[in-house]
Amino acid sequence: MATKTAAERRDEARRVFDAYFAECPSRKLLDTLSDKWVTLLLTALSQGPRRYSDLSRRVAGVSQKMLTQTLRGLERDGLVSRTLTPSVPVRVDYALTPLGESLMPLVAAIKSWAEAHMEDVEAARDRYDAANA
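Atomic model of the given sequence only [the form predicted together with the DNA]:
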């Protein structure tokens, strides 16, 4: 079993790195925030509790699958609460938890930098593309 030792060692190194990497709190946060629907839902919920169908309408373009999946993730992370009212038909309300609300200033900071500087980024892109035509 001496064959493939080199490849195995590389794999091992990568697993170690990936494990370390996955442990990084900032990485986890970025992974969450960068999800296509997370910030959209968080922003929608920042204005108050919303029902499932409200969200699917407000966040136009989201599929049922992704809406449910994203909400489940946010609930699991303790950022959003899910309240079920067993009426007929059922009613489910989603709302930001305090933890979720504590995240909003950061979302605002991101928005702020983006609005202040993304134009520069665009311009840099155009310059780069023009230079490398």
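Any chance you could show the form predicted on its own after that form predicted together with the DNA?
Left out here are the partners and the other molecules; the chain alone remains.
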């Protein structure tokens, strides 16, 4: 059995998408999915298509710049679709794609877990801060 060069091992790892491998493209996707705005926008869109202004109101605290950047990134990754309707003013709707919908059970579970366990996490943080002050 022939040994493989480092470059061959890297090429092989890229093909199998091993996130533990430093150059694996799935790491960038994991980075995107771990963003708080991504989680909140995906869960907001899980209830159906929404206009930009609806998303801005629903996701409190997101700046216009971050909302735009996040939606563009989700559209680029194939998780969200953007539909323009010619009118005055132009109407723009965002919706989950089938790929985005396939992610929702995981995203919704993480959001629910965070909401259900926030008191426990705050208590743990208080204990840690008190012990390390």
